[in-house]
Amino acid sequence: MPEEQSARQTSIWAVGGGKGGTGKSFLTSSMATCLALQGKRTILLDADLGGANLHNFFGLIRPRSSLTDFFEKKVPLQEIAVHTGIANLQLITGSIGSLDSESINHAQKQKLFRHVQALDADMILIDLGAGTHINTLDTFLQADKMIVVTVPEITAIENMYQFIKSVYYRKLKSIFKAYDLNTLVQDTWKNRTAHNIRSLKDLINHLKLGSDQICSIFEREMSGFVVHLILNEVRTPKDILVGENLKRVCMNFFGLRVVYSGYTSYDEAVQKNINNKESFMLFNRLSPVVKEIRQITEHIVTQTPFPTPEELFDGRVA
């Protein structure tokens, strides 16, 4: 997979997140926008099957081809993605039809899996849609950038923990099975007391303790499985730490990587240009939500955090 992803030199991102409302589709088409402003050819991949709507980012009328096209009728995914009226981005819509996350399987996932990393683009952005269907897991994993969104509020920080936690789950399920450990992880597990495991950190290194095979093969499988967090709507100094518990959360429990890439603040500015179907990038080119989303977008192309609180609030970083 590395040799063919550097043969290509796509990059695809995939956003998801545990509930609706958070403004993932914003942030989605924001950084879409960003990237081809840079000169970058991108294309969005419209994945909320059941509520697709970034085209009402660009001002576009709902296109008329669609996913469904491709599913139903064989239709090749470039020939499916229409313009944005912004230099180098391209839209491909979802399904707004017959067609729902749960109703596609196996082999139409594994289909479209293929013809997304054949597209001819630089950047590849997917907006999935929000929960923890299969469909949008297994789409998760497939990037090579994966990006949840929240809003500092406890149900949507709920959701989103849960959210991260079911990709984190479906991830080891699918090593576990590739490396017929299952009965050893369910054995290891029934005895966990008599291990002093408490949690799933705690059981993936007693599993690594225990055998250098297999901790070779997480070493080698979860190598690079870091999920980017962006925190939506941010009010106050301390909804900005919302993100910084959250990874220090994942960390604990699952050992897992989570990257703050960055905060964008309230502004009323935003649902404004939504409900005109303006790019919001284009007609608030002054607002500092513009600049955070540049910086964002900065962060997860060179992978490089958030700043620390320490060095938010020191006076360090402005």
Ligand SMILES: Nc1ncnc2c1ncn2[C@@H]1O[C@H](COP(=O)(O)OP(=O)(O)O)[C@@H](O)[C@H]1O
Contents of the next structure:
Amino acid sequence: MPEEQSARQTSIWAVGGGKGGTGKSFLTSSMATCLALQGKRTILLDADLGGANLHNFFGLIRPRSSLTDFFEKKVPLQEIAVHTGIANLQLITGSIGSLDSESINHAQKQKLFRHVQALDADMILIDLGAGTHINTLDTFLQADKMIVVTVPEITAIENMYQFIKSVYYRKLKSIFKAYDLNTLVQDTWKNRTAHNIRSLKDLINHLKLGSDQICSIFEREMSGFVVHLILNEVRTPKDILVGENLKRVCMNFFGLRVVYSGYTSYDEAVQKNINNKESFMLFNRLSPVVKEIRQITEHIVTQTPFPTPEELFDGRVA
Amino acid sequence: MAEWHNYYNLLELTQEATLEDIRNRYRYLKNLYGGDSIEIRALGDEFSQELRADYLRRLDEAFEALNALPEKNKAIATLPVKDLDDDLRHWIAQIECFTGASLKGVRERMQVDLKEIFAVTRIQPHFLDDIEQEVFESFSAEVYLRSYLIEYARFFSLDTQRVLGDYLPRYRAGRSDADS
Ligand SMILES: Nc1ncnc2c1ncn2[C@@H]1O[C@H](COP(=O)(O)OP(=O)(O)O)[C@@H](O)[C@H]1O
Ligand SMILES: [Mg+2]
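After the form predicted on its own, can we look at the form predicted in complex with the ligand?
And the full complex, kicking off with our chain again.
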């Protein structure tokens, strides 16, 4: 499967992050607009669990056909796609409960992945919505760029940690399954107190220490495994540092590589544009958020980290 | 050598790091993992008191060890502290207990202004003053005070362990009095 991915031309981005209302849909649609305006043929896939709403961000009414037609009537994905009013940008809408649904079995899921990968586009951006349902995690893991969105608020951060841990654990299980070592991870985790394993990072170190084979499997499969982090609704300069801190915590506690791709400020204009059925990226020239989204998009394309200003690190407690 | 490697790893730095890089990173990580920001609180049980204490202790150890490396000390030589002459050395050796007042005494003997310490350590002068005056309420948690004391002591080439050993019990006693 990894070989197929590297040969493919289309780049798939998936946006998740645990909690609802953190701006996933807003940022996904804005980044997609940004890429489309650069001339990349882009398709947005709204795979939100019960709240497909990407159409709102383009002032469209809910499209008539959705992924349900793909699953139930075998309508090709390309035919479900609608124009967004922005050149190079199309939208495929989810259906209520689409990915959350237990009715989607493994085979259907695989079929959807195959068809998404075969779509004729340069970029496919998937809005996963909230939650850590297995279908959500698997879609996230299939992406070329895995992106999480959170806000500087404790419940959102808790949910984000939970999401990242679930993703990581799922990834580990799938790797070990591929090598027929799946029970090992589960058993080790179950007996974690006996092995003095306190975190996912400990778990991995424990498994690696146990065998050279696991060590090399790990190196091979995980070397390119990176999660991109976007911090939304930043209100103070100090908030900017939260993204940097989250990155470190994830590396330290979960042993996971995270790139802090950047932040977006809180701006009431976001809500206004949506209510006025205007695309934020097109109709808003004044908001700092437009520039911030452009930078984030660029950072994700090139996999460069946001350069956190030095002076923020020096924020000593007063 | 493996030990140095671990120290650098813990601070997430490479061996090319300057003394200033080491100090800045140490301070940043100490504030992050010693504090109770939302990023840390959201970890919940995952970051137990035990784990936290262990991590902070290793940070201190790494910071002190890397600071003492000869190649890093070239940079220390640029600190504005005058060489300790024998007189001064003798005088310092006689200090029974490193209280706020005796730290201030050392500083005044060496004719160093709080601003000069700030210029090198970036510790705000009012915190330095609070250390000397033993205004313990200014330090909400021992971890902050501890890292400041280490830097204060290093600035004047004092024995870090002695300064910590003398000063911190005074802080703890002062804080528990205030609590009760
Ligand atoms: N940077 C921002 N500034 C102000 N409002 C925002 C910002 N980002 C998102 N919002 C608002 O927050 C709400 C939730 O955003 P949405 O993208 O739908 O979240 P999610 O998809 O994560 O559930 C929307 O009403 C949106 O207008
Ligand atoms: Mg949404």
